[in-house]
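Only one chain is given next, in structure tokens, and it is the form predicted in complex with the partner chain.
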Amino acid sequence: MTQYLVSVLTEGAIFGIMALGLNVIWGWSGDFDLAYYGYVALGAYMTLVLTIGRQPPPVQYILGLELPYPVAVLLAVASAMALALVIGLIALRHLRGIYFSIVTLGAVYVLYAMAGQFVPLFNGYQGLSGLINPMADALGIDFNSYQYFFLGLAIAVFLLVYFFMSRVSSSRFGLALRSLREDERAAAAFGRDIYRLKLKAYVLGAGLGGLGGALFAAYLSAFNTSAWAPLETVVLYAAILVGGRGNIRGVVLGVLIVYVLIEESTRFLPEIPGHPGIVLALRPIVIGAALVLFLRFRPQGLLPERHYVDRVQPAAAEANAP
């Protein structure tokens, strides 16, 4: 029970780094990307080729280095931040809407049959393996507290997340972000550069997707087409919109929600006898409902967006209401 719940809680932790970091992209800058999953992808495929080391043939994929950990994880970052400056910049120029959607849902699938197909890249179908748990020799942790040493690290670092994100939520960069959500041409008007903000919270936000990806290769402790699809971003989207939007407090609820209570508790549900599969397709069918049904009735989400409340009383303020 005590593994199950370590197990469980690392990787809430995990998709709750991403889910802040596609709230980013989504909840603020109002940009429906269906690329998101793939900088977590490359994010994960990254960390392993950079740590893993060089694999006898017919294995074969790029770099095989032997970095430690945390470089890799950085290294890795900056790639998924890399790839999505690139699609960036051609998608967020002119495309807005289901035209952006579009384009990057194209991206994730190029990326996907290159990940698949293209061996040389991350070793197609049969992917990467043989990141089994980093940093525990350098810090010397033994095989059976490593887990816990893990937990800690992820729970860590999706502190430090959350707490970056409390600060951009607040900050003026944050409200400018929105304000491009809500009429960019507005926001254009009054001076916001929208391409390069939008740019810039684009960058973020996959850069989030990369460390979450980063954490999840650790995890995995390997990396292939069948770890991922380009439409896991879609019960990303699910977390947010029934935990918040905008709301990173919704957020992580949302998380907790979607992939802790409706993933865990259909892992209980018993099999019916002759019909392998359909406690496995549930989960995407409740999450697929709670997307339609919380788009018709509750899409602000279970915790609304916070904006300031200023609460000075102006001495005239009542006398001069309309």
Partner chain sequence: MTAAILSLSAVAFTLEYAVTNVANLSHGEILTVGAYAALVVHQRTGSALAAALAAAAAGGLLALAMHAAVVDRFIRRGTPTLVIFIATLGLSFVIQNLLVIRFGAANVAYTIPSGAPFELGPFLWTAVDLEIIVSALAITAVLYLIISHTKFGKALRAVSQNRELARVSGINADVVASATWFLAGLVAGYAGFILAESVGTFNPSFGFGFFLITLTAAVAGGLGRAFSTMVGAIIVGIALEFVGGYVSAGYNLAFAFAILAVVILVRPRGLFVNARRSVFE
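Structure of the form predicted alone, please, following the form predicted in complex with the partner chain?
One chain, no partners, no other molecules: that is all that follows.
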């Protein structure tokens, strides 16, 4: 039971980091991004190819380095941000709404196809494995104690991300993003550079997705295309919607409700004799039902976003007064 709780808390912290990154893109900027989990996957893949070294044929993948895990994480995050910069430069310049979503959906499909069909990249559909207990030898941590160490690491990284995003949320940058979400034309009339602000938010959110993927790869010790299931992206969106879109605390609450309460509780349901797949199918059904109910009855979520006011400093107001 203890190991199960440790695994749930570890995954919850990792998914919390991913959700906070998606909240920047969708919750603050208002861009419905369907390529987000591709940045998570790229962070996981890059972490693996930078740490596990070379493996004997027929396994094939790029790089095959044996860098320290923290260095690999930084490079994985940088890779996710670089990819987001390329996609954002194309998708954010003239596309909004459903057109932006379609382009990002195409981008994530291209990434999925390349990772699965171009075997020399990340070993195709078989994926990568071998990242077992990174940093354990360097820190002198035995196998039985490592799960508790990694839980502490995941929670520590989550808290750092949480407090950093809390500061960003109330900063001028966070307020500017919300103004774009509410009315781009009005924001542009007040001198906001819409394209640049959205691009910065997109790259920042993708970087947090890559960070979550890097931790996820270390937790699973492997990654392949089966982890790209559409349900993973739906779970992140559901967590943000249920908790409160745009609200940092709401996102955390949503992760606890959707991932811990809904997803994990379905594991304890008794199986129906002769129908073993029904209980497994209940998970996406319950998550989908929660999405529909919240969209219909409480679209602002359980913790609605606080309405900030971007006030002009008194001195600046007096200087600009006629």
